[in-house]
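Starting off, we have a lone chain in the form predicted alone, written out as structure tokens.
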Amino acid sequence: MDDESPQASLFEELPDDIQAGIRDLGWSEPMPVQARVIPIMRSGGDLIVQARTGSGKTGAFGVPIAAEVDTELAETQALVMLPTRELANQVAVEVEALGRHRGVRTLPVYGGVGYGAQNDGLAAGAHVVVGTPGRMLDHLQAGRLDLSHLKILVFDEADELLSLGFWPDMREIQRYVPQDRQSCLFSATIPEKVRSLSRVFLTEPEFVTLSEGQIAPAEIEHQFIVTTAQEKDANLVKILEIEDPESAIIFCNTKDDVRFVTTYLRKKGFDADQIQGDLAQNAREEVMGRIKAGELRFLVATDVAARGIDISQLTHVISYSAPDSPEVYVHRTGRTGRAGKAGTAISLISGLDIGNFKYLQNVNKIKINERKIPKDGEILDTLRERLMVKVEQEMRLIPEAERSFKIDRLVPIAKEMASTPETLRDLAAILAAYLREHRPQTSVVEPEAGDRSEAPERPRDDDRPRKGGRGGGRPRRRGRGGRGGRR
């Protein structure tokens, strides 16, 4: 048989209404992603996606849901957690194109703006809401919106929901969301933070990449960044500041380099320490016993002086100068991915080491991908996000009755102060403050075992009105419209 007569007959197997909406969009064969993903969702069994934005991801998961969702039912169907506003409207329109003719009703939300349109689309029975966990649980708690009629749960960039510190929202809609439910995980990069978030939602998922021979996700995603030798401080920054790693080490190669980067990173703010050949013993103690305990973030250090050192919740390693020597490669990023879970290893290459990078490659036989250096408005955007995220979770431990004291009396001053060059800078010094002291959440905390199958009901108010069928925990399989689990 023809190997691409099944990608190319793909299309020709969905229902008449689906292929008018695909025709609507242009698309003349499914792009590889959807030609492995769509099947597996149509036949309801739960899976992780490794794939990146413009790989078709969208359609992905958007025609599944589009083909599943009964028109008849005026109940939300399908619920698609993604990370910004942008990629909620992104979304929204393709999946609304995909079931036009279906007479899908899709629904974006998310915070920053009134909730008059969104109240009025969930009113109105949207089939498919897709948004911003923030916004989505405002609208579960006032009981606008309901789940107990969900089929499709998708996290859509499951690593960046995370590292803008969603967890927390998203183990709260955790408690509205079926048991009899299909989950799909969509993100660019799994590292440990993403399959913890894929052992609470989902269960026995399969798991899909783009990567010939690759069954499983990575242990270690490795990474590389070309920049010049002047601005690699500068750089290192950059990376910090868009990757937030929970604990991070940094590889130098000489002890005067391992005293600049700490003296550097602490300057700019960051909560870093050092190890190398000089120290003292009982300072080294002192700098391992505080990571080791979670209570130091980055630890700058020579090879020497590295050795030995065991940290199991490192999620990241960094080396700022090349490594030597391709054993040294090794065993710097040996540090991270370690019983089990997963990291990231990313070195700053200047122009004199890229032939020497790309000569240890090869001996390790270890593909290693390049990235970009992230660009000062992607920061703003990430800083901004994260903010935004925070200031959501606090406004909704604020009673509504409390909040004309607490906040609205202050909009006043938020005014002036954003009125003046000098007073805006005193407003920003604020969030500077704020984002330093409430660091978003970005790692998973998993239910004790034996606890997975029934999360704790959540307190209610016992005026507002409930359906049944809300719990939460990982799903139990359900039949997919006659079509059969795929276990």
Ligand code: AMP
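Here the rigid core means the biggest group of C-alpha atoms that line up within 1.5 Å when the two forms are laid on top of each other. This structure is a prediction, so every number in the text was calculated from the model and none was measured. Numbering follows the first chain given and starts at 1. Compared with the form predicted in complex with the ligand:
Taking 2 Å as the criterion, residue 407 counts as shifted between the two forms: its C-alpha moves by at least this amount when the rigid core is aligned.
Remark: with the core as the superposition reference, the CA shift of residue 323 between the two forms stays below 2 Å.
Taking 2 Å as the criterion, residue 374 does not count as shifted between the two forms: its C-alpha moves by less than this amount when the rigid core is aligned.
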Given for the second form:
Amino acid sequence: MDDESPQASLFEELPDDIQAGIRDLGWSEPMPVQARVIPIMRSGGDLIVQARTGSGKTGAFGVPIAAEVDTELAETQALVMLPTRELANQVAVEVEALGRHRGVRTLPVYGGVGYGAQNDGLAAGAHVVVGTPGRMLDHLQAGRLDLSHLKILVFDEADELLSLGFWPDMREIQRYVPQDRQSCLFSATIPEKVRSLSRVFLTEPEFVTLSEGQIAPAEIEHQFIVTTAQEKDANLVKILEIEDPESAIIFCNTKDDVRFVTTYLRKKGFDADQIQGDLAQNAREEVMGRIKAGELRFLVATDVAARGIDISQLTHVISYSAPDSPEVYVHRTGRTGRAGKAGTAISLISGLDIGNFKYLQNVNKIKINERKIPKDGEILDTLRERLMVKVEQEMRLIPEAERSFKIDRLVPIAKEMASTPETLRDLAAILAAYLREHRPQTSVVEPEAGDRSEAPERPRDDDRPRKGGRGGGRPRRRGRGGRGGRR
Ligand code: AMP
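Requested next: the structure of the form predicted in complex with the ligand (the form predicted alone having been shown above).
Starting with the chain above, the whole complex follows.
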């Protein structure tokens, strides 16, 4: 495709009613991601798109979805899975606006709120369902959401979806999704877990990235955070809370810092241990054994003590003290992103280190993105999301009929506990223990080879048309055949 050509005509090629929706939003020409994605989506191909919020990505999938919906059919024809309720509402509003002149009904669904409005929306025949996988699965299992007419499946912010632990739900949703459909995945970063997701859900996807020269996505996401030296320990904790790494090594420049950080993290309830020069060899080996076996999550170490140690499965490398030299930075961050696995490298940089850190970034020619210290509100939102994901997953194990009985039974206790400061803390302690025990599965475990094509069919209790039975919909414009092997 010629990226230089004027793209205004792209919108003009769309059906009139969708153009009217676009005009209502005040969009005069497509944003770059839309110029790239809309034609491919309209031609029916599967897609992986590397795009961030703010790039216009919602329109990139929202326009083709709105243009594809057949409103004669009161059935769900597009499903957008995304990680949070805020995003669900935002995307639903935009898709609804794009499809307004066609009468496209868009419904946001997510956990943590009552079922009433969502059930009504589904019963009314929502054409586009936008939401979090947990609640979607709930509606699917209860038979309120039917995907037998699904044409387009979108994963938005796929990296976040996986980080929040939605993978088991997504894997389950796959059973309900018809084989003949288009699938598109949008993600700000494309670590290995996102690629694994794409292998499960997409077929021969085209890859679209807007960052020049970055066709092969980076395995390691490099970030730095500017902090005061005094608040470094507290900010380290904030980072760990919001990132919730599966496993991490935290580098310090001195043994004293290693001791201090280990003690500090333990006091805050983190599963941390240390290796530094003063430790006897067998004690070091014992710690190394635990981190390798996945029995220890946070290893605090000096560069010297960690030298030559292969811990390739770490998801995060954190520099508590800034690396002294470009070589040290490369060594440290080389501990993650190995063996095709994704990794995140985060450096905490205080005032005096900034100049030196910029220098090593230039020498290493690595793009290190600045990130802000997470605000308490953001951390709370993330913890809340994590709790909701787990609660809903857990609740799903109880048959729906029993669910309200079991919940209602405990409501008076929860109320009572919330009513005095002391017992409120007990209630919070229960949540803390619950979060601790229920770590989300953030990596994608791919099914066994034979499993994909044989994913059990959902029991069908009616005679709805299966593949291709889209009753009056625009004929698919798939340019290629051989999609029989759809996973
Ligand atoms: P998003 O990345 O989807 O969150 O979009 C970022 C912002 O860009 C949103 O406020 C959109 O409404 C807006 N936007 C999306 N597409 C266009 C367009 N073609 N022209 C102008 N604004 C747009």
